[in-house]
Every structure is written in C-alpha cells, then in structure tokens.
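Take a look at this single chain, the form predicted on its own, given in structure tokens.
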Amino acid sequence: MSTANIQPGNAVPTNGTHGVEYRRVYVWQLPVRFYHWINAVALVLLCVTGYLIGAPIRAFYAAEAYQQYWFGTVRFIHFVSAFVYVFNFAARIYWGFVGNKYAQWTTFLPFKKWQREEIVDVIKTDVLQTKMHGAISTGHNSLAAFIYFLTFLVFCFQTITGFALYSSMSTSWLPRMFTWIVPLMGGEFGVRFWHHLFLWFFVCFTIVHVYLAFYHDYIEGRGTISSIVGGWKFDRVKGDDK
C-alpha cells in the first residue's frame, strides 16, 4: 500500500494514560463508492416496483383513462432501473480487475486458508456469538466478501430472468438475447415465479447489510459507515495494543 493512502492520527486516550494511535487508510475508491450508491438506489426501485408488478394494487381511481396509467409508470421505472443496474454491475466487474486490493475479485473468493479461517471466526463472533471479539478487517471480512460474491451470482440470475420476461414485449437486442430462457424454465410462469422469489433475497440482504454496517461501525469505531461516502477507514497502528 502506498504511503499516499495512509495518514496517521491520534485517538482520544482510552485509559487516561495511553493514547491509541490509528492510521487513516483509503479503502473504497471513488468508482466503488459510485457503484455502491447507484446500485443501492436501483435495487430499492427494482424491489418496490417489482413487488407492485408481482402483486398489483388498486392505488388510484379516476374516470379518465390517462389518470389510471400509474401501473405503466411502475413498469417503466422498473425497466429503466434494470438497465441502470446491469450497466452499473458491468462497470463493477471491470473495476474488479483494475481497482485496488480491496476491490479485486480475488478478495471475494476464499481460496486461501486464512480466508476460510476468518469465515469461521466471523461466524463464531457475529452469528453464533460464541466469541466476544473477532478479527478486524480493513476491507470486507472473508465471510462478507463471500456473501457478496453469492449476491453477485443472484444479480446475474435476476438479470437473466428479468430480460427473459421482457423479451416477449421488446425488439431490443439485449432482452432478445434471453428468449431461450423462457422455454428452458417451463414458460413465463416459471421464470416469473423464480424472478419474484429472489426479490425477497434482496429484501433480506438489504436489511442484514444495513444492520451489520451500523453494528460494526458502533463496535469497531473505525468509520465503517462514513467510509462508503468518503472512502477512508481507520486502522490501529500495529504494536499499539497496551
């Protein structure tokens, strides 16, 4: 890591006699932060509009036909959000090869022994709560990174099934690439069922993701929440454990 990405700073003494020294580390680069927030907005819009498409409600009533076109607006927002989501995800795939070590795709797969050991350690600490304190990672811990990888796979599944459903009503080349998915999954009913079912995966993921972000920000006090806005986190200087 270059020295340009690390800045020293002093924390308030915890015991009245010894100040804990931290260093400022640039973790989340600007493209990663852009991806995160664009994806967050697109995903919320997709979940809300997707739920309404799957379970329509009579939200408005009016005598004129043009005043009853709210469902068309819902579908339009869903389609636009889907295209934004797909191209934003494509940009993230590219950055997984050219970004810093915290953005690299190798961090999302537990190929190394220490990553698998960290997964077990995080499960004991955050899930089973059989340990008071676990390892603190500057970027994603290995369990979070692997879950994000699984989430990326669900992203791909939702993209494929979503465009497959859209292919019957579009002449665009992108949706038409997935027409073969419909007969493969037993018709539009099967595609729609699985596409709607995985909506709830993202609802659950979002709730857990936000909770854990605030939880680790509170427990660790290293700028977890602010880092996804400014990019910087704080690491305790090695050897300063008195």
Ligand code: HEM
Contents of the next structure:
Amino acid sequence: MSTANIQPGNAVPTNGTHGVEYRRVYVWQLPVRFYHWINAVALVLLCVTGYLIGAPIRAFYAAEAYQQYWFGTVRFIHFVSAFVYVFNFAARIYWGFVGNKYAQWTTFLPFKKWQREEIVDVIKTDVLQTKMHGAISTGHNSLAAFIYFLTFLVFCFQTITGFALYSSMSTSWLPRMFTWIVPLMGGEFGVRFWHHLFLWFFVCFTIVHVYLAFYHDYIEGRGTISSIVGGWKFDRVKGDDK
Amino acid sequence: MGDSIWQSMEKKGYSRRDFLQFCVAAATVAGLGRTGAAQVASVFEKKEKPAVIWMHFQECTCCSESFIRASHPIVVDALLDVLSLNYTETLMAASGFQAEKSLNDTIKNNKGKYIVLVEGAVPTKDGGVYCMIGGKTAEQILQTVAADAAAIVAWGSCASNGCVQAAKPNPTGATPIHKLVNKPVINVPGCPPIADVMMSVVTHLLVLGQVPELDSLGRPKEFYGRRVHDTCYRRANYDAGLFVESWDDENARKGYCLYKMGCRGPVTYNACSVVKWNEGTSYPIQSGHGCIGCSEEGFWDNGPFYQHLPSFPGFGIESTADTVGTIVGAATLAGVAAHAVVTNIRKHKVIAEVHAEEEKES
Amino acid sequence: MTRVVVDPVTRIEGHLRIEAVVENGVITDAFSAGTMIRGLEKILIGRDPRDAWAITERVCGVCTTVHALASVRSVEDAIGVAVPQTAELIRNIMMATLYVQDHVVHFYHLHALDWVDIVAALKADPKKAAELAQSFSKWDKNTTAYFTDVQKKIKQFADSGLGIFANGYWGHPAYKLPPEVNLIGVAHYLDALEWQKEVVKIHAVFGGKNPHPNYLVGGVPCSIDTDEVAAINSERLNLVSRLISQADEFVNEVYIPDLLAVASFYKDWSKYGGGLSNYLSYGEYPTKGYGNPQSFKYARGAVLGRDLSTVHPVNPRDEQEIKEYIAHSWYEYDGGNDKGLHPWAGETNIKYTGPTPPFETLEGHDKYSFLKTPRWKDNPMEVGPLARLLVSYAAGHTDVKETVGMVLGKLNVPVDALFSTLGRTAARGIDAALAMGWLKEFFGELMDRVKTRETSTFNREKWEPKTWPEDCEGVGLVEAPRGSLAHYVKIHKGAIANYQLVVPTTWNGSPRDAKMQRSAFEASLIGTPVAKLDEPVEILRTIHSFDPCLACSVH
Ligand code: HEM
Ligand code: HEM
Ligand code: NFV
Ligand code: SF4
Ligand code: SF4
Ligand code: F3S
Ligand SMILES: [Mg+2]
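What I would like now is the form predicted in complex with the named molecule, since the data block earlier showed the form predicted on its own; can you produce it?
Below, the chain from earlier opens the complete complex, with every other chain and molecule after it.
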C-alpha cells in the first residue's frame, strides 16, 4: 500500500507534470461488472414495481377488467426481476470464492486492523471532508466494502421476505421453501410490512452509493466510475501531491 | 343412552337405504366424495353420538351465534342427530350446580372420547381472575376438560390467536388455547369463523372420526389453505389495476378491487370468497367493505384498516412505512446535495490553486 | 336464611353469577356479579377512530352491530359529519333486523325453557296441539303431522340422553303449561332455530356477513346501483324483501301468538320481578337524521317512579346526568372510589380484589363485580324493551301505545302488569312486533329512494383525519335490543384519547352504587319466591327476562 497523502482535487492522472505516476490495475473482472449492472437494473425495477404494488397509481383506466392487465404486469416484472436479482446475487457469492482478490468475500469484512483504520479515514474524508491520511485501497475501500456486506444482509432479508410472500402464489420448490417464514413474522401482513419498509433502505442506499461513487472518483482521481464499466482502476506508483 | 347414529336413525323409521344415502351426503359434506361413503357408513354404525363440550371463556359469543347459522347440516339436525352437545352455557337448559353436573358427568362417562370446542381466549394475568366461572378460573377449567379430551377445537380468532382482547396492550393476558394445553389443537380462526366451515370441521371430526389435514398453524387446509384474495371475484380488477378510490364512488358501484381502501384479502387465509357467509349470501368484499383480516393472528394491531400499511409507531395515526421512507429518503438526498455543494466549493478553490500554479510554471 | 348461588347462569350471553339470600322461601337480598373482563376500553386508546366500530362490535356477537352503530355515531358526532339518508335507512334496516332476530332467539332459545317443560311435551296429544295452535295462529306448519313428528324427534332425543336439555328443572312445580302448549313451544323452539339464520341474511346483504357485519364512519360500506351487478341491485333487494316477508310471518304468526299463549298461563308472574321504578331510553330509529331525536320512532327520555304522565329530558352530554360508579366494582378511580365519573372523563383501571379462585362465595367482599354502576342523575334506571316502550308510551307515540294496548288487551291485564318479569318478556315481544312493522316501512322508503336514484350511501367530507379538529369529543347513542347503549369518544390528533362504553346490561346488571342503591337485576329479585333452593328456576325467570349480556356489560 502506498502511503501517499491524497488531497481532494488531485484528479490529474498524468505522468510528469506533477511527478505522479499511475499504473493500470484490473480490479473488476467481467463477472463482477456483469453482476453489478444486472443487480443495479434489477433493484431499480424491484423498487419501482414494489412501490407501485404498495401504492398503485391511478394512471390507467379501462372500462372493464379484461381490457388491461397493468397491475398484473407490474407484479410480473417484480417477480421476474426478483428471480434475476436472486440468481445474480447467488452468482456473486460464488465469485466471492473464486474471483480475484478484489472480489474475495474476505474483503467485505474488516478482519484486519488496517481495514478498520481505513474505515475511520474514509469516514473522515467523506463526512468531514478532511484531508485523507493514508491511501485508499485499490478495490473497495474498507468502509464501502463493509457497507456492501450489510447490504448483502438486507439483500438476504428482502429475498427471504419476498419469497415468503411469493410462496402463497406459487407451487414451485424455491418459494415453497420459505413458507415457514410467514407465521414467524406474524402472518403475511407482517412480512409485507417489513418487505415494504426495506424498500426505503434500497432507495437510500442507491442515492448515497451513486453519489459516493462519483465523489470518490473525484477525490481519488483514478477512474472509480469507469472501473465499474471497464474494470480498470489506476494505482499510484510514484510521486506526491503538493 | 349412547345410540349409534345408525341406531338412532333406525328408531326414527329410516330404512337402510335412507341411511346409506345419508352417508353419501355426509361424505360429500366431509369432502370425501362418493367413494368415501362406505368408509363413512362403517364409522356411523359403530360410533355413539359423540359427546361434545363447548366452553366459553373471553369471548363475544359470536362464534356460537355463527355456528347456529349453519345451513348444511342445519344446527337443529346436528344437535338432535349428529352430536350430543352436553355443555354450552349459551344454550343449555341447566344452570349453576346442574350445569356443572352436566360437565362433570360428560367428562367422567366419556374419558378420552369427548370432544372439546373452545370459544374465547383465556386470561393468564393475575392468576386468571379476569374470567371466572363457578368460582374457578377459565384456565383451571380448561385444564380439567382438556385432560381427557379426544380432540380440542379452538373456535374463532379468540381461541386460536387471542383476537380482540389480546390486542395491544392485552390488559388481561388473553392467551390462545394452543399455548395452554399440551395437546394438538385444531384452530378455526375468524371473527367469527364461517358457520358452514365450523359445521364442516365438526362433521369432519365426528363423521369421519378424523382430524382434518392441518397446516403449520393447526388450521384445516380445507378452509385456510388459500387467501381471500386468491379466489376473490374482484381479482380481475386487481390485476387490471382498477381500484375503488373512495367509498361509494363510481368504481365502488362497479365492484372494482378494494385494495386501496385497505383490503386485507391479499394477506388473509380464509374461505370467505368461496364458501361465503350466511348460506352463500355474501362476504365482506361483496358488500363493499374490504377484508379486515379477521382470521389472521394479530389483525387488530395491523390497523388502521383503511390503509394498505399499518400506521408507523411514533409518526401519527396516518403514517406508514412510506411516510417514514419518504422522510428518510428526502433527508438522504438533502444530505448528499449539501455534501455535493460543499465539495464543489472546495473543488473551485483547488482548481483555482492548480490554475495559479500552472500559470506560474508556464 | 340461605345464600343460593347460581353460577354459571346459562342461556344468557357471558359470565354472570347470581348470589341470592333466601328467607322463608322468598328472596330478600341479591348480588349480581359479572366475572369476565377483556379491557377493551384500554385497548381502544391510541387507535384510529374509524377502526373503533370493528373493535367495539366484538364486544358482543349476540347483539352484533349495535356497538358498531354506537361507535360510528360517536365518531361522526365528534368529527361533525352527517350520514346520507339512504345510509341511515340501511342502518335502520340492519337495526330492526337485529331486534327481530335477537328477540326471537331470546324468547325461544334463552328464555322459553324457564316456562316450557320439554319433558312434559312428550305427554301431549299432537292432534290437540295442532288444534290449539291453529286456534291462535295462521301458520301453515302447525299441523298434527308436524307436531307428531316433533314429538317423535324429542322422544328419540330424550332416549339418547337429552344433550343440551339434560339436567334442566323438568317437572318442577313452577312449570304450569298444559302438555300441548309445551309441545307447541318445543316445536317452535326448533323452527325458530332454523329461521333465525335466514333473517340475518339481511345483514349479509348490506354488511357482508353476520355475525359482525361491516359498518363505516360517514355512511355504510355498500353501494347501491341497479345498473350494476356488483352493487346492491334489484336481485339483492328482492332477497331482502323476501326475508322481510318471511320474518313478518314468523313474528306475527309464531312468536307473538306463542308469547301470548305462554303468558296467559303465567299471569301470576306479573306480580314478581318489577324491581326498579325508573326507566331510561335514548330513543331509536331516526327518520330525519340522527341529529334530530324528535323524529325517532322511539322517544328519548326518562320515566321516574313509574309515573307515565311525565317524560324527563335526557342529555347525555351533561356531566351531571350520566355517571359511572365503581364503589362495588373491581376498579379504582384516580380521584377516589366513591366518585361518579361522566364517561368522557371515564377511567378503566382494573383492580381485582375478590377472593382467590377457586372460591365458593363472594359474601363478605365489598366489591364483587367487573360491571361498573351507571346512574342517571344518581338514580338507578332500568333499560331495555320495557323501558323504551314506557318512555314512548308516556311520550304519546301512537304506534307504541296501540301495540302495547293490543297485547295488554289480549292478555286481559292492566298497564301495571308491565312492571314485572312477565311484563318485561311481553314488552320484548311488542318491541319485536313494532320493529317488524318499521322494518317494512324503512325498506319501502329505501325502495322509493332507489326509484328516484337518491342512493348515495357515504359522505366523504370528513373521511380524512386531517379534516378533523385536533381535539374533539362525541357521543353515540343507540337503543340496543337490551336497552340504552352509549359510546363516548375523545379524539386527539386523529387518534382515540379516551373511549368509554356504557352498556344496557351495565345499567341493569351492575352492583349497587356508592349510596347502596341496587340496580335492576338485584332489585327485581327481591320478593321473588323460590320453591326449591336447589332448583331456583324463579331466579332464572326474572334474570332471563332482562336478556342479560355480560360480554356487553363488562367489555
Ligand atoms: C430486493 C429488493 C426488493 C424490493 C425493494 C421489493 C419491494 C417490494 C415492495 C415495496 C412491495 C410491496 C409491498 C406492499 O406494500 O404490499 C413488494 C411486494 C412483493 N415482493 Fe418485493 N421487493 C424486493 C425483492 C423481492 C424479492 C427477491 C421477491 C421474491 C420473489 C419479492 C417478492 C415480492 C412479492 C411476492 C410481493 C407481493 C406482491 C403481491 O402480492 O402483489 N420481492 N416488494
Ligand atoms: C449509476 C449507477 C451506479 C454506479 C456509477 C455505480 C458504481 C459502482 C462502483 C464504482 C462500484 C465499485 C465501488 C468500489 O470501488 O468500492 C460499485 C459497486 C457496487 N455497487 Fe454500484 N453503482 C451504481 C448503481 C448501483 C445500484 C443501483 C446498486 C444497487 C442498489 C449498486 C450496488 C453495488 C454493489 C452491491 C457494489 C459492490 C459490488 C461487488 O463488489 O460485488 N450500484 N458500484
Ligand atoms: N347489554 C347489551 Fe348488548 C345488547 N342489546 C349491547 O349494547 O347484548 Ni350483547
Ligand atoms: S373470535 Fe371473534 S367472533 Fe369469535 S368470540 Fe372472539 S370476538 Fe367473537
Ligand atoms: S377486493 Fe381485496 S381480496 Fe378482492 S381482489 Fe381486491 S385486494 Fe384482493
Ligand atoms: S374480514 Fe374476515 S370474514 Fe373473511 S373477508 Fe376477511 S376474513
Ligand atoms: Mg364501560
């Protein structure tokens, strides 16, 4: 790890002028990038359709029920997205064991002391916008990684409650595995309540996540945003900022 | 005493053929179909009219009222021909000492053979003083009658999940039956349950001598395996997104879906939309009001009934998860925006500095 | 001196214990105790007032709907909304239907066995029974074959152990009916059981189910539209119409004739069970809106000291008029246990101080019931069919006077005979007959409105809680089958801040008040003879004449 002192505004990844040198690092392998964007699209769909399921709008009116099926379609999209999202997530978990070191499951938990220190540093940088002492990891920074871990837990929760709700409408084995959740949460009403409430977690997560992706792109100046598309990030190998 | 059902029919002048026809009818009621008739006939021939005890605890007696609304068989026939209802405070002739005698005799003479039907929850707070009969607590009585019972049925939401008296803050510690006895209990929830569902559970037990297949909550699958919503005739409107927006609006008159008026059909397991109420006359949704979820555990605490989601504690009566979510979401956006503004101000400073430096260098 | 304990009192709703002191074969003191409580007044706090009808409806499944109605009335009063006339008519139809069903069930299934000896019916001659029945009723079922069949059924039933009729006081000398009248009574007991499930279909049509049909603050939840298959349309109205005619026949050709036949053999019971001499009625069946009590079919007011020349006005909002005491009840008041509280300021702090169960007697316990003790201007009042008939009689309502006169005439007894156990039971029949007539009238009016398409059933002005004042209070009054029912609600920021129910059986069945004045049950038992201490059928007769509902009374 480089111990360079990163300052906001050093977003000039060139050789020479400031005596800073970067090296290309392939952080996000194709499966991770695929996972990310499938997940992002599925979750946006789930949030939008989920919200509509909870509070249908008055947009479409027909004289008779047989003339349209929009609410059914909304629900259908929710369920399709749900399956895509769940299997996509399962694939990511698999990749956590076989992928490169940036994708490894261990990076998501702050087992090591430096990770915990980095969390403190990142909080200082992000929230207090102070100067950052010590470098940020090339893969996920430790705070982001830990938050992704918490997010994965919410993913699981939402999957469980979602399938529990789906189990009453399905005879297939996967949803049926979740029937026992319903009485545990005091009936379907309770399950729905929690499932609905966590919609707002995803909304908040997305807002903060997307913002921070841009913010870190800016303060780190090493292609954070493009990395989740192309896979490459830039690691500083030499030089210092003034 | 103790005629078999066949004997009692024979005495009334029924022929063997009548009897078999009755068995076919009973088998159909019990969901066996015609092939099951032979099985039923053998049950009737052997069995005495089973002794039944109906207990009343913390209740409103509408389960009893519902029961007497049964239409197939009607309750008169059930009382006279199918079962021997030896104890029910609502209808029995004997009172006081004589009523207690009826209860004790039934237990003594039918050990292990009688059926207990319980209406009402049992208060467990403060030694059970919130429901006392003949100077004993409901809990004491329940344990006595349950000890030698062949089967226990919990009528209604009170006995199967606590119902209204168990709603927050449950001042008397009202408790459903299955939490108090160490025997399997058949739960027949609903506030009240549908009359013909009650009657069918009884006939299933008495005519078939079998416990109906139960789900993980002890409810007969036959009647509680589907949500009201799954078989609701307004379902097409739900899928089409055609909703009642206000009581008695044009959409209400057209019979659109009541989802947006808070209908709990999608989260409620009951037979209302198929069996319907009062001999198939109607059910809540058919008469314009949403389902309030009366057969679900804790449904009273899921209010207000006219919102899709419950009110969110601490945010006022009309708040929901969406109210809270919107507030939190908006706060997040605002935070992010503020952060972006600060970042940009700093960024301008840095850019200016870099420019100055560059100019110096060139 | 003996203390006779009857617990459970059966053939009522709920858990009632009577302890009566008998000296020389006559009751000299009595204690009425309600022994079950659920604490619904506490459970209601903090909830949406628009949900309260559903919660309070579950106070009782026997008089199902009356608490729902009282509740929506109280909330409508608080938030200030008037319901459309069509909705008011539907509410009236539901209410009158309940009167008819509830009274018939009470007469046959809860009360009749105090007067009708089932076992003695086996000795009857079915042919004579048919002749007798035909002499006072046109009901076409009353034939020899029918009575023969019923007698056979009962015989079979008796041979196989009597089930719910086991251990009754059969053969007790207090049973006075000839065998044939007993047989008619038993036959109609079975018929009434079959019929009662029909008439309540009216509730299912408008409220979706019975027991516990649905209500709505601001109107009724069903919509009417004769152009729509999913609304109340002509098919639904035809069904209601048929059920009404069927009910009309049952009430007028079965219930009332049987009542008169049985009563004519028990005229001595017009001497017992009078009890209190004050009567209260809130009035019922608004014809020009609930806000206009002068238009009610039954009058609002009080009769004191059986003086039918004066009707005293009753104001439920006046803090000095209606109060509840707990001097002998298992509660505590913050301001002292001898105080009476107007229901808007009411408290429900449960505090059991009775004996530890199992126990033999409540003797020696100052507090002995979960019922509070309501008083009107500190007077104990009787409520119920008798009370509302007397108030309307005194107020000069002609239809009431005529029907009362007709029944008294047929029984050939003076008006005074009403102040008794028998009078109370007869009054309930008159009440049902009047309700039956009004039911037809309301349905006719509803049909008129359907014709002119004035079918709005809901007033949406005040549906949203944000249209309500931050603080408001309301009272909803109903004449329930068993008498005067009041719900008092206080609303703060859209949620229930206090909710108190003052219920008919609370008036009648409560323990004595701080001044040791007895309430109706206790007062009416005094002076009643008891022939056999171990078979106190006389106690049941008088207590049953009130049609007690303990789930209501305590809630
Ligand atoms: C992970 C992101 C998800 C979000 C944000 C989300 C959100 C929502 C929301 C807000 C509702 C409406 C609840 C209500 O108010 O009644 C809903 C309903 C539902 N969701 Fe999800 N959901 C997600 C994932 C899933 C998954 C993985 C499943 C699994 C199958 C699922 C299955 C369902 C079902 C079955 C319903 C009920 C639909 C109905 O009955 O019409 N959801 N969801
Ligand atoms: C314009 C939209 C988005 C952009 C630009 C974006 C960008 C990124 C970037 C740059 C990373 C890598 C972060 C790092 O270096 O630590 C990342 C990771 C991640 N993002 Fe996004 N993101 C977007 C939308 C979303 C959405 C909508 C979600 C889901 C709600 C999401 C969930 C995740 C997750 C779970 C990871 C961790 C990936 C892993 O390692 O498995 N992203 N995103
Ligand atoms: N007392 C009483 Fe009720 C009545 N009628 C209610 O208000 O019975 Ni359950
Ligand atoms: S479950 Fe409902 S209907 Fe049955 S006794 Fe309880 S409150 Fe009444
Ligand atoms: S009315 Fe209720 S149960 Fe029927 S389809 Fe709509 S939401 Fe489902
Ligand atoms: S409220 Fe109850 S009666 Fe049926 S439709 Fe809903 S379960
Ligand atoms: Mg009260």
